[in-house]
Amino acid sequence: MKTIFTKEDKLIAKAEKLIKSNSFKSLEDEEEYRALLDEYKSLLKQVKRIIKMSDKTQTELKAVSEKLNVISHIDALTDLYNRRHFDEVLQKEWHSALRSKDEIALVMIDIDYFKKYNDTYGHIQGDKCLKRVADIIKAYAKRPRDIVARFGGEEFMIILPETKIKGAVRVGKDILTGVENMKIEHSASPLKQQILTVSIGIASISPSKESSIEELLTEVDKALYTAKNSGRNCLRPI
């Protein structure tokens, strides 16, 4: 704000001076001149607050908006990015793949009869335990680029930029450990352990101009739904 006022300060400066050198004709003229003097100082004090006072709003409501647009993409309960979230970073690492010609990967998680466990468990508790459960994906996706969101409901998904299947079936497999590790019960389960389990779909592609983000996410759909129909608490990618 110095630099603003440069030229005003300056000038202040000049008529200070002057009124110290006792050049004026009469001492009324030396009075008005100080008074005029002083009510010019006393507005480009009032100017440099009100600026202040702008420049201080400013950097708040960009601090405000900025919180904002974080809370925005993620997801209140799990602490997750949210749906908008990955379809905005899905799209930006799609077309990096395919300027790069890298692999992009897709890991599909959905808790197994999480329906069941809301009615028996009640939805608080169905509350923690997707928490736990987002705890445990974000525990195994870890590089900068990685992101994981909440799908909706109780599926989850992971993108993993430059990662072939490969890859990304060994996130799912830690995934799949680590749920059933915490050994949550679920006693409403039809499954033998009656715990806590995911199912898990995986895909891959390296994009091109013939392939599509739809194409990618229809597969790993399909790679969901087959493990689903494969008896659940197990992976499988296309």
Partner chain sequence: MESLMIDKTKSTPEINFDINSGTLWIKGESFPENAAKFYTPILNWIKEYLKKSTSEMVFEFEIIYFNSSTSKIFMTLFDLLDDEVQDGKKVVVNWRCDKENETAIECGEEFKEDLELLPFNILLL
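Now that we've seen the form predicted on its own, could you pull up the form predicted in complex with its partner chain?
Here we give the lone chain, stripped of any partners or molecules.
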């Protein structure tokens, strides 16, 4: 099929053949037939143009919709996934782990004394700091299915599918040292080193019908609080 108008083209060819065959009863009949055929051709041309325009518009709309879809899942400041995407993926991974009876781990990271950092260095510097921490986290959670998201203001969350607590702790430790090694000055930090640090909570679960996503989220939150209460710049698994 060369065009989508094969049937129309055949019809025109047939009509033109009929005109050539000189089989009309009168000249008037032939002229009327010719006029009708011309009218048909011009209307067909219109239809072709409408389809062309419509295809163009649809292609453009599709591209815009794809772009919007990406934007709606990304946190503009850090370039990490946003909370909405996190919730969607966690839901999917939870059900997948339920079927495969695998474990799923969450790593929750919170920047220590971030409010003090903002108060001391200003919000623009604070934003830069968030971006740098985000980049470090992304660098250590890089398996294809790992998801790093900005969970709240200065809170980040990693979904590690098919991961036991031991594996998650390894990722957490890397991030802890990674942030420390950046040696970002934080003169308002009550911690001895006076550099920017993070606290990390870790939880893992093998989903069952008795457990829920909320439980896992509560657990990881508790783990983070334990890390905060243990002097910060540390990680605590549950």
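The term rigid core refers to the most C-alpha atoms you can superpose between the two forms while keeping them within 1.5 Å. Numbering follows the first chain given and starts at 1. Just so we're clear, the structure is a prediction, and the values are computed from it rather than from any experiment.
Relative to the superposed rigid core, the position of the CA of residue 173 differs between these two forms by less than 2 Å.
After superposing the rigid core, the Cα of residue 183 is displaced by less than 2 Å between these two forms.
Annotation: Cα of residue 17 displaced by at least 2 Å between these two forms, core superposition.
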